[in-house]
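This document starts with one chain, in the form predicted alone, laid out as structure tokens.
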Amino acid sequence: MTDYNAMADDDFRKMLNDWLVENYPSELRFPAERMHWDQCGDWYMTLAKKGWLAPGWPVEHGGMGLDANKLLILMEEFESYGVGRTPDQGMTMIGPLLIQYGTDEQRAHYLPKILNGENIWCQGYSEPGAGSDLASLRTAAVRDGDDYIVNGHKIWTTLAMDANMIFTLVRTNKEGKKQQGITFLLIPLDSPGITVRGIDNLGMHDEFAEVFFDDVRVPVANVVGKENDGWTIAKALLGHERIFIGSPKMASLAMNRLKALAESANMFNDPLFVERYTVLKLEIEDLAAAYRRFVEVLKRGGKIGAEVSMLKIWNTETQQRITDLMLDVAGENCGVSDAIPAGDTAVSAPGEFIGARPTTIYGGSNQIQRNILAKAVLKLPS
């Protein structure tokens, strides 16, 4: 098996780019919206067959085993080529969590099904009334022999309509502090009693969904960790999520689209634009350096502390500033919903702007992240 980490960086970049040119569908470059399974399922399976679906996973679990530097290079090459994001919560969230906290049986059962496309996952955390204050969740699971009976309602569940599995938090004990009595549960979405209903966003794209549970039976064996200890698991997964949300991936992709738009509009002849563009470019370079540090800690088996919240704030607010500048560049085309030609691609400035608005909310709003940093890192009083 190829040791990608031993390759020279330039050779690794060339290998990635050459393979993308040969294998990535040209019609999927720089997609204006988050892609559904029927659009990108074939690409998912192409990555799976290549063995590149889970670049950050250890080799022994079917991943590429990339170190932080090579992982960033892979992100950069995929972003610069305009590779769209697949339904990836299996690879970026539940997979790493099961590697860390799952049983041997759970790893043996679920990890291969992520890698072969049999299981597509979504995350069931937020509820009406329990978003950033996640510990207030009310979806309940009552023990009945070897099963739980689950009733409740999850919302803002990304691409649930494309998934067949959901990892979710349920309340199994109502006594004590609200962070106690929460259990982390894996649920097949084809279980009787589950209803999935799509939600259109501002761009009229059904990226999110509601999931309703009505007397849904779930085996006790589907618990990750221990009953009533799900908050520990949830915090670990939120750490993985905030590392993923905090990666330079989204901001870099937006930057590539801004560059294409600006080149087509001859904006690099404008000194004021170049100054604003350069500031944003440097922000991404600094973010990438910080992200590399956090990834290295995880690679060494270390634990990420509350300071990871910094990444999420940094990345999402940079992405929003990039899309703000896109509107300035697009000018009169800001009222055009369709993507406009920009070099060898097409960019929808208003679509990018709208898509960047919720990034500072999901994964725990940036206001909540600043509170976490203030209390847990700076030790400021409540």
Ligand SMILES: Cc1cc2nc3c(=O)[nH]c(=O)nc-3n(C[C@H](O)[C@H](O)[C@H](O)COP(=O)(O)OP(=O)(O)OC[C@H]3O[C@@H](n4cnc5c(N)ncnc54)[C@H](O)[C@@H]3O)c2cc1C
Given for the second form:
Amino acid sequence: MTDYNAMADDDFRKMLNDWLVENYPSELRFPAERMHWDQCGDWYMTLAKKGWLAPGWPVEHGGMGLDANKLLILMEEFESYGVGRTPDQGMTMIGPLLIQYGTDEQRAHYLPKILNGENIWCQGYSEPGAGSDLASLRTAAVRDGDDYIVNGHKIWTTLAMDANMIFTLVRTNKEGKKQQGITFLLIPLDSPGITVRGIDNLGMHDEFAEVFFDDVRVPVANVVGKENDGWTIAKALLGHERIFIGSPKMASLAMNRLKALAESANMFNDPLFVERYTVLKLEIEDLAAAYRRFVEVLKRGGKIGAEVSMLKIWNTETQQRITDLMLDVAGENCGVSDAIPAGDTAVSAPGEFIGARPTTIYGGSNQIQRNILAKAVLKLPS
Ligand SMILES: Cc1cc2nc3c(=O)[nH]c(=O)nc-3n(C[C@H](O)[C@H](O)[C@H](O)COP(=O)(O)OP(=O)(O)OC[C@H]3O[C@@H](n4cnc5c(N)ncnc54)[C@H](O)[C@@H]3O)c2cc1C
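Beyond the form predicted alone, can we have the form predicted together with the named molecule?
The next block holds the full complex; its first chain is the one shown before.
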């Protein structure tokens, strides 16, 4: 078994890149939108067979066992090669959570089913009245013998239509502090009483769904951790997520596409354009330097503080400004949603623009990240 962490970084990068060139379907490079299972299921299974589906999981659970540094390299290589995301909530969210908080039975039951593609998971946290203020969630689970009876409504559930399992936060106690009455519950989506209804995003792509629970019976054995202790577990998921979401890669990829578009439109002769372009380019350089600082801390085995929130704000807002400029460059071509030729690639300026809008909302909206910085870093009063 290869010890990937012992490899030199450059060798590891080359190994990943060579394998992607050989195995990643070229028609799926740089997908304009989140791929559905019928598009990327074969690729998911290719990764599974190679043993690279769960890079961050420990080897004993079927993962690659990568340390933080190698994991970031893998993500960079996959992103820069244009590898699209599979329905990956099993690998990135519920798998690590079960490894940390699940029982032996839960790990033995669920982890192999993630790795063999039998279970595709989605995340059921948000509700119509509970997004940023997640602890206000109202989907209720009431005990009835060895089961709960679940009633309620989740929303913005990414790719729920492709999933057969949902991990949820449900209310099991209405008394006391609202964070204390929440339970983390795993629910098969084929349970009687569940309805999944797709929602189109701004690009008219059915990326999300609403999930309705109407007297759904769920075994008590499906609770992760203890009843009423789901909030602690839900917060743990955020762990290292913010550093990944802050990687400058997304903004630099958008910058490459802006460059291709601008070159094909002869925009580098226009000093006003060059000025706007240069400001964005320097912005990414600064972001990359800040990002490297956080990565160094992780590499040394250190812990990252609340200040990491600045990366998410910086990365996503820079990406949005880049796509704003793409619209100006594309001009009348913005009426066409298909990608238009730009040098040896093709770029859809409106597609890029629309794709960059939700980045400031998910993973904790940018306003919430600013609140975190204000309170936890700058110690400003609430
Ligand atoms: C692409 C995408 C994928 C998603 N996938 C999932 C998923 O798979 N599962 C899931 O459960 N959820 C998912 N979500 C939902 C996401 O978690 C919520 O949209 C997010 O938490 C914001 O909640 P909300 O939409 O209810 O907005 P609200 O919380 O109602 O916020 C509305 C606006 O008010 C601002 N605001 C709210 N509170 C404050 C405050 N205290 N201070 C300052 N400003 C504030 C917000 O920043 C925002 O601008 C997804 C969202 C997106 C965009």
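Numbering follows the first chain given and starts at 1. Owing to the predicted nature of the structure, the values given are computational and were not obtained by experimental measurement. Between two forms, the rigid core is the largest collection of C-alphas that superpose within 1.5 Å.
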{"property": "Did residue 288 shift 2 Å or more between these two forms, C-alpha, core superposed", "result": "yes"}
{"property": "Exceeds or equals 2 Å, Cα of residue 111 between these two forms, core fit", "result": "no"}
{"property": "C-alpha of residue 271 off by 2 Å or more between these two forms on rigid core", "result": "yes"}
{"property": "Between these two forms, C-alpha offset at residue 346 (rigid core aligned, Å)", "result": "2.9"}
